[in-house]
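Take a look at this one chain, the form predicted alone, written out in structure tokens.
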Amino acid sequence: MSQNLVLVLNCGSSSLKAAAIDYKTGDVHFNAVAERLNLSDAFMTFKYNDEKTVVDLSAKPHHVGAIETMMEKLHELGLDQNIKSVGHRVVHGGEFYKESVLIDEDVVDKVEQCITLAPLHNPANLVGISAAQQVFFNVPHVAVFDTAFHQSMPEKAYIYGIPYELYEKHGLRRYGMHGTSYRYVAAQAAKMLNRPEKGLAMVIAHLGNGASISAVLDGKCCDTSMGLTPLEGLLMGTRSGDVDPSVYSFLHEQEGWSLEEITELLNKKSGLLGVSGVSNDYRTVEAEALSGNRRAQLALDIFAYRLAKYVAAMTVATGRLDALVFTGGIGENSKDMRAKMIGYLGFLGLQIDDQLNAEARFGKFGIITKSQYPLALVIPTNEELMIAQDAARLAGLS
């Protein structure tokens, strides 16, 4: 049995992920996900050796009741004094972070100080920690942000056609999310390139029921598609991505809605959902799609034509286009916007293999591209392996 696990967790409002990483080797040791936190049918499922086993949480339906059962589960597995440290996912380090850190006092300070930039994911990320805090008190635990990678933008790329004073007053600027898959993957794909991260121009899209785009030169972050909220940039699962702000003003004269009403209807009621009228899942989309439903098929067009205009501009921020990378659930599985997404590019230099596009799948990595440079690769990403060794790292482990 490892003696080498970091435990990773990922907070939200309504659920928690964990799990325990050898840290060394990044096998996964154990699982857990709880659904339905703070409502009386919570509960837990662990998966452990490939076993499945689902917990009740009716009795304790919260964060700390639900890392409470997890620490049972692992005494019980004999896991629990194997360990040595706690990282946790925070998704908004505002100005104040450009790496993971070890919690203390005040970071956790900084943390509630940009609740107003992350208002859904912070005060859930803080609601974790506290809650792990209280049950694995004898170990380190480091907050390993979403923003964090972004932080090396250049002004040009991060600031507001606004007036400068709301950026000074309230921190209002372009942030970009998924940092720590960006950083995963810009690795991966330097050592599959068999390249140093220094010298590579790489344009990486993160696509999932949320998704986003960054340009990645020397293994940094120069532009991203996301900006103060994660509404910005892409199409999304429910996610309108770019709209024209006034929008807001239009929406509210035209129906009478209020402002929490529109934000609402961008963030959790537009994207894949909005367009198609079928389903924020993309595979279910796709479905649809081949069934013959215009609507459903306007979604993947819009997906795939924005996406391919962002690429196009995330090059001007390289400079150059070595690798575009494709990362998350869409973007390791969906070879059918892959190939249509590319087509738009041909101007690049990219043209698809099909074969190896379609092998690209499930898992399976790779390059899917016929040309030399620039080329296209699927890798898969894993944040959780990123956080366990920088949860590590950081308590002196490794």
Second form
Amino acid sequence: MSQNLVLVLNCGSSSLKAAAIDYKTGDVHFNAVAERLNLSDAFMTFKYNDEKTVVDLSAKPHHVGAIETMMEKLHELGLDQNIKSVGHRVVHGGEFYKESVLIDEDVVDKVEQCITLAPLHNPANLVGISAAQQVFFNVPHVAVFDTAFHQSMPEKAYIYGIPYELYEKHGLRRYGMHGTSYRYVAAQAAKMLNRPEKGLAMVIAHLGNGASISAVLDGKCCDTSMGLTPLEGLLMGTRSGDVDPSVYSFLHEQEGWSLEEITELLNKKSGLLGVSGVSNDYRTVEAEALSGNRRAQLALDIFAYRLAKYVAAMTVATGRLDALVFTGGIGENSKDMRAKMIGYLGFLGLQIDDQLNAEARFGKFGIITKSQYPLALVIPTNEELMIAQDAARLAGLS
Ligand code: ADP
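For comparison with the form predicted alone, please write out the form predicted in complex with adenosine-5'-diphosphate (ADP).
Next comes the full complex, and the chain you just saw is listed first.
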């Protein structure tokens, strides 16, 4: 049994995901998911050695209850003593954090200050930190921020074209998300190409339910598509991505909708779901399009077209392109999306290799283009491993 375990925690307002990961090998030894927290039918699912157990949490349906229950399970399995550090996924670190940190009171205070920037996520992350500190009280806790990787962007990439005072007063600017995934994928891409990250110009597309794209030069982010919130940029599962901000006043005037209703519309009812009218799930929309649904096809067309437009835009930030990298559920699996998208980018020198492209899915990765450079690559992301490695390093374990 591994002695090198780090517990990686990802807390949402009504859910908690945890994994005990060997920070040296990346092996996942234990998984836990708590759902419907703060409701009377909260429950938790554990996975260990291919065995799945579901535990009722109704007696203590909150984050502390879930973490205590998980601790009892880890103890029962003899794993609790092997957990040497806890790594917390924290969504927003504002301008405070350019990298991961050991959590102390000051960090908690700063994550609290960032609540205005991530009102749905940071409070849940703080609840998770406090609950985990109570239960795992004798190991270091580390915060790994989704925003940190993007803090290297230059001002011209993150300042919006609105009065500068609003940036100074409220920190209203582009922050970007998925930073932990970008950092992992950028390092893996360099390894795969057998080159140092320094000197590599990459555009990386993280395409999951939420989707974003970043320009990465010398291992550092120089621009990204998500903004103040994860709404900006690409077409996503339920999020619109870029729209004219006047959509707010237009819909208010024409439909009488409130700010909250329009925000909900743009975040939860738009994107692939809104255009196709079928689903937010890329696979489902693909299947519908294949069976002749015109709006499903349109949703896929917008997805690929906007993505290609963004790749070209991101090469302005990097100055050139060595590698275009796909990751996230859609990026790792949809060969048709990749082929269609790369079809727009022949002028950058990218040319898809149909066979390599067809082979790169379901966890397989590699180069999918014919060209020498620039290349297109598929690399499965592993944010949990990145968090585990940061938590181990900052705890002085590696
Ligand atoms: P999350 O952002 O929730 O972590 P994922 O990275 O798991 O999401 O990506 C989920 C998306 O990946 C969904 O839209 C899903 O349809 C898509 N996806 C997963 N497998 C495939 C596949 N084989 N072909 C096309 N899309 C896929």
